[in-house]
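Starting off, we have a lone chain in the form predicted on its own, written out as structure tokens.
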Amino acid sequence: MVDKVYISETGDYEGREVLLEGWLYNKRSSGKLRFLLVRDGTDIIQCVVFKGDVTEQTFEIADKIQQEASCRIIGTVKKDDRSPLGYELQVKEMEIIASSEDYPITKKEHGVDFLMDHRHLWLRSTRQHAILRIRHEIIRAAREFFDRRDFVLIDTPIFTPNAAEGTTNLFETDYFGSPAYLTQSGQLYGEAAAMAFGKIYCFGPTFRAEKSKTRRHLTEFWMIEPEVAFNDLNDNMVLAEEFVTHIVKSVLKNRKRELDKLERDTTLLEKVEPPFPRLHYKKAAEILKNCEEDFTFGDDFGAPHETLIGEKYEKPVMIHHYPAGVKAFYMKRDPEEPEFALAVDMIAPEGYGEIIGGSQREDDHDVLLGRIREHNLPEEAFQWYLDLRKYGSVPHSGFGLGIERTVSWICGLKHVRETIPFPRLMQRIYP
């Protein structure tokens, strides 16, 4: 009875026949032997198809499976140091379970349209593993991260009835003839999870319906979102940063190989480190100031004005207090600087922007009800949240890390578009 095993199992059976089932990802001859380079999902082997060692059936099959045809294989497993699983196969039956004519996606160059409208095929190349692998990994970590602090997964809804952010970016839809909203972000269920757990994490997509088309925004991405019942502001900067340096270190460690893939150059990432810098919006804005870059004191910072601060950096750099008049309605302002609030964003170095995006809340009821006013939002759909200002109310924070920037950091990418399996943006919601 042959083994059955999986690619990157094999390894484990040096010196014995195995079966393996896959796809061919590549081929070349050379006289009598044909080399075929066969993946699983696990890894990538070479198959080594000698004429003398198989029957004609068999090396007329190695010599006409097309690219991405599926096949089933036995074969011996033998050690092969320039290999980069360290093994390859010598074949010995071979057959093919379906064939693949005219396979789109070949060796030559292809334009980003081509390869988005063929994204479904696209996610087999080995650059698009490499980088799934990653954000597979950066998951896990995520996940472990908050696991090991004894984190509650609170799972929120995807339709609710009011903004966390306000109505201007939210994708609008009939809900049994009442108007609802595809999530922007779980943080305002998250509060009240948190006084009931204490501290808690979701994690999901969200939707922002931003007519943006940079290289940075997608209209459908995931985030993981803590929230911490009497934790301040400091206390939530803290959680960040140790919070992305244990996924750094994560993928550093787990996933070298995938990093070599993609060459990215990890000098700064390894120096991904507590404490990160801390800059109060005032004096990010005096960097900008003497950057001579265009920004008026009191605005948001656009994409640009995170790349040149951020760049200034060896590390993700925290930038807080920002004019209450930027942010959202929820989050607490400063009481010896009302001005200001208590928000912090985290900006990625090397030009990638932010990756975090967080506050201290508000926890006054009467406080925030203005708040909701001054906004024109509905009061009848905050009911549920003034009420956690009601009964029981304390200091708490939270933040949230989007996962496809964070990918696109960490993997050095010029592009969100590759960090998700099939991403939305604005023009594309196919396939």
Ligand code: 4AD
Given for the second form:
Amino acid sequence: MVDKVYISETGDYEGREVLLEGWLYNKRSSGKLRFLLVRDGTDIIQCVVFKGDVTEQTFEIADKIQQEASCRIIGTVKKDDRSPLGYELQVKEMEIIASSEDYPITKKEHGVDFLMDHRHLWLRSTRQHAILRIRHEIIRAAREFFDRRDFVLIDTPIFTPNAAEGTTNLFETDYFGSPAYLTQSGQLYGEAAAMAFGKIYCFGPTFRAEKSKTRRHLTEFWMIEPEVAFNDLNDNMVLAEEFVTHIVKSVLKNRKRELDKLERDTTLLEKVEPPFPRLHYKKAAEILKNCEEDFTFGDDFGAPHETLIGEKYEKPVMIHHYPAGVKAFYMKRDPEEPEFALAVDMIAPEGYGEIIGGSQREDDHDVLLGRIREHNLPEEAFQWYLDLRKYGSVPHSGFGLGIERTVSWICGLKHVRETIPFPRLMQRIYP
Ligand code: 4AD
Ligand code: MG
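Could you give the coordinates for the form predicted together with the ligand, as opposed to the form predicted on its own above?
The complete assembly is shown below, putting the previous chain first.
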């Protein structure tokens, strides 16, 4: 019996015979030799088929096998310093598991729409592999950061009776005859959990009917949101910068190969280290005064403004104290300057824009009730949320990091559509 191994493990089997199972990635031939690049998801290995070593049948299979046909191969692992893997397979026997006629994604250039329509197959390419493995590492590191600090993971609901982040981009659905909304953020539930567990995080898909077609917006995206009782805005910013630093360092350490594959220049990523620059909204607005982009003091920053500010710094920058009017109803205002909210956005460098939004929350019952009324939100749906301010209310803060924007920045991608296996955009719900 030969050992069945994954390509990534072949290094442990040098000189031995193994069985590999995978798909044909690419092939070339030269005289009596066929060079098959075979992938199994863990890596890619070159399998060398020499006519003199194999049966006529095996050689014919090696000759005819098509791109993405699945196969089973037995051969001997040899060291090969020229290949990225460091090993190749000298083939002894080979069989096809299933054929693959006219695989649509070939080596020629395809347009983005074509690739997006074939996303289910496009995932097999090395570039998509690199991106999605980095995504996995970002998520792994993000959870590790909070787990190590004893935050409790709280799963928040996806069906909700009320809005958390404004009513303009809600996805409404029918919930047994009553309207319900797909969650825009787990935060409000996270606040309840923080009053129960002290420090918590939630992590899940969030939904926004974003009607704009931009490089940064998906209609379904993943957000990780910590919420901490007794943290003020400053504590929140310290947590955010340590969190982002941990993620970036983990990717640099554990996914170097993938970053190389994407040809990511990591100079600036290597500089990510607390403290991050902090800018009062007024200071950020100052920067915009002297540039071409139209901007009115008191407005929220749009993508071009964020890009301009982000490009001024080598590290992510935290903008705090936004005008209360442009931010969410639940944000606490600064008692010293009540026109500003105790909000913070983190803007990634290199033009990637906002990756984190967060704030200290309003903890006074009557003030919060007033805000809910001002925003014309349904009071009944918020009774439970107001309860949190009736029974032992405390200062508390939290933030949300968008996974896809973070992947986009760390990988250096122009568009968020490649940062998630099956992107949901205004004009795309297939495949
Ligand atoms: O700034 P946002 O809207 O903040 C909240 O939802 C808060 N409730 C979070 C909290 O305090 N717990 O969204 C947070 C982050 C943004 O910074 C961005 O990274 C990402 O979520 N995001 C999106 N990512 C992709 N597509 C979209 N349409 C996004 N909208 C927000
Ligand atoms: Mg925001």
